[in-house]
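Here's a solo chain for you in structure tokens, the form predicted on its own.
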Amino acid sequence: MELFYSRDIEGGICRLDQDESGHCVKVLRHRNGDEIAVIDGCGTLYRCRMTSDSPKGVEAMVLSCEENWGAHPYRLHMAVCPTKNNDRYEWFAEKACEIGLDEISPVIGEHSERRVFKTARIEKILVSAAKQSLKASVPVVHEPVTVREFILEHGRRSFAGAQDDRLLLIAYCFEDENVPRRSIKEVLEGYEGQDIIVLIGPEGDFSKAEAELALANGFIPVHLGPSRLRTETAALSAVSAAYFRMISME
């Protein structure tokens, strides 16, 4: 199926952009009066019938929609600290965006070899992944933050006073004998919610400092098995298994 991407759909028209439109005519030859299918990015599928087949700016008619199209039962946001090598990074976000992913934020921990990062090359490779593997939803990337700071803004205390059933996981190598790791599966299969957040390290693991802060704001500590892990490996298994779990729940 040949997805197409638009955010610029408004008043029962669709237009798709230079990059888009170029695609759709001069390499898939479609023509006026041909349909199309776009996705805008927010989880609707729009099918629509061209108007304008320039390769500059593609114009199509929507006739129908479907939102929560290729959408999955859950919500799941990764936070992830950035890797020294960017393509093992892009590797993570592209593969965790076909299983199913709904946020991505890149966290620099004090540990972190890689402290700048940008967001443009994600998000293009995202919308690929999108339109591959038959989603309408393409998954935000937020601004980079330090691992402090996502912590203070999702952590539990955060949310005091408030409901709060969201799931909080982070993810780290050494052992502390006061507050034991749980296998991750043992924790997701005892949860019944639909929210999660998993925190998972650089190359040089979380801080002692950066983990109790974590479980002082509420989240878990989990390993991921007993291989040593690559981070964009254990950040991709982490995925996986809220996925398996999630849609047996189904």
Given for the second form:
2 protein chains.
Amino acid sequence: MELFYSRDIEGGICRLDQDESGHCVKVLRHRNGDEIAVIDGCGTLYRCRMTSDSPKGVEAMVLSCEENWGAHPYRLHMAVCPTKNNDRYEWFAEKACEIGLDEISPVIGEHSERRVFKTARIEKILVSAAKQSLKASVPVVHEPVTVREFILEHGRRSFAGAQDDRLLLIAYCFEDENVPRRSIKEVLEGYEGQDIIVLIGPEGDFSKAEAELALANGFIPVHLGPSRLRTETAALSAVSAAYFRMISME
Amino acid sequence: MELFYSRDIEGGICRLDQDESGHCVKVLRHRNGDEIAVIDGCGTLYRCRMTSDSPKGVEAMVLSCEENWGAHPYRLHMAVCPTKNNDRYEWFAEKACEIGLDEISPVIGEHSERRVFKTARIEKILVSAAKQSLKASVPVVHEPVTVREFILEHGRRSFAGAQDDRLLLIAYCFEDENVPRRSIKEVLEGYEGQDIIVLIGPEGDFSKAEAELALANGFIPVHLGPSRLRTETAALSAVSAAYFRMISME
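Given the form predicted on its own above, what does the protein look like in the form predicted together with a further copy of the same chain?
The next block holds the full complex; its first chain is the one shown before.
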């Protein structure tokens, strides 16, 4: 099934941008009258009939739409420090999107080697991953913030709503410390909500101060088992653990 | 911690090949008398003292050794069809090794697009992944066989031992069929053994005949949840599911 992506769907008219239009008309040779399927990146699939087959700007008439198409039954926000090589972060993003992910926050830790992060490329990768894995929702990539800023923004203390049933997790080694950690699987098994945030540190781990701030703001320290995982592998393992837990609740 | 890899450890003498020797002497500037740590790829870590610092062939005297160093408490054999792009198979191998893997069998299905597979490159990747994730055991990569051959070799019917407590799984869609499938997580939760084999099909899935042969040979059909995963993502998710299950038994 071939999916197109458009942010410009209004009043029953869907417009594809130049890239998508070229792919639709030049590569796939679609013509006026053809039916195409378009995702809006926000969870809705639109079935449309083409009314203009210009390779510069395809237009189509919306025939029907389906909300929450290909959606997973929970919300997962991964806050992951940039990896030394960008391509490792990119495949994490692609795979996490295939499995089930809603938001990515690149977070810069005190021990992070890479302190700059470009979100544009990741966004492109997430759009193709969503299309490829038949999801109408494309995960949101936030602009980079420091670990400290992320914790203060998303921690329990800053929660505005009535009741906070989010699960806040931080994967931290706490080497040479006696902070009791439970396995992420065990903590997930005990969780009955649907809204999970996971903090994954840089190769050099979080600083002690960052970890203490996270705990003070309601993040639960978890470990990912005995294996020594790279940042992107740890992050993807957490995505899998959350996925298998949450689908087993259906 | 810097690890070297050698298959040539005998009579208390460890020899590094030319690549490893060059890295040891030219890059890391180790000299006679230095202590180095060497894995044999079979599960043992050797602490050695260098007696020759030739960049062509380092020799070292074994001081002590540690068996099952960085080992995981189970055996996992992944039989995975080649992906269209080799690099996708390569990252699966790297990540699976980091998390916990013992054997990889590239299997060629009736619906496989790629029918050739070079094991040499994957072996190199697995050696670096094992070193990087501090494991003394490097997963074994078998030569490619057909899915049919793999099933006949590893299925229940061919089992020679006294009691077969292996868990044999096949991830198959069984679209348009009424074969009941359980989630891989659910099946793993009910498993008390330590020896798991998982069959992961090509993009075009297994053929009906392959799936029936697998079931007839004791493979349990499992699904990986509602998400539509690429071959390599499905394979890595299965590795994570097995990992989180088996470490939770410790």
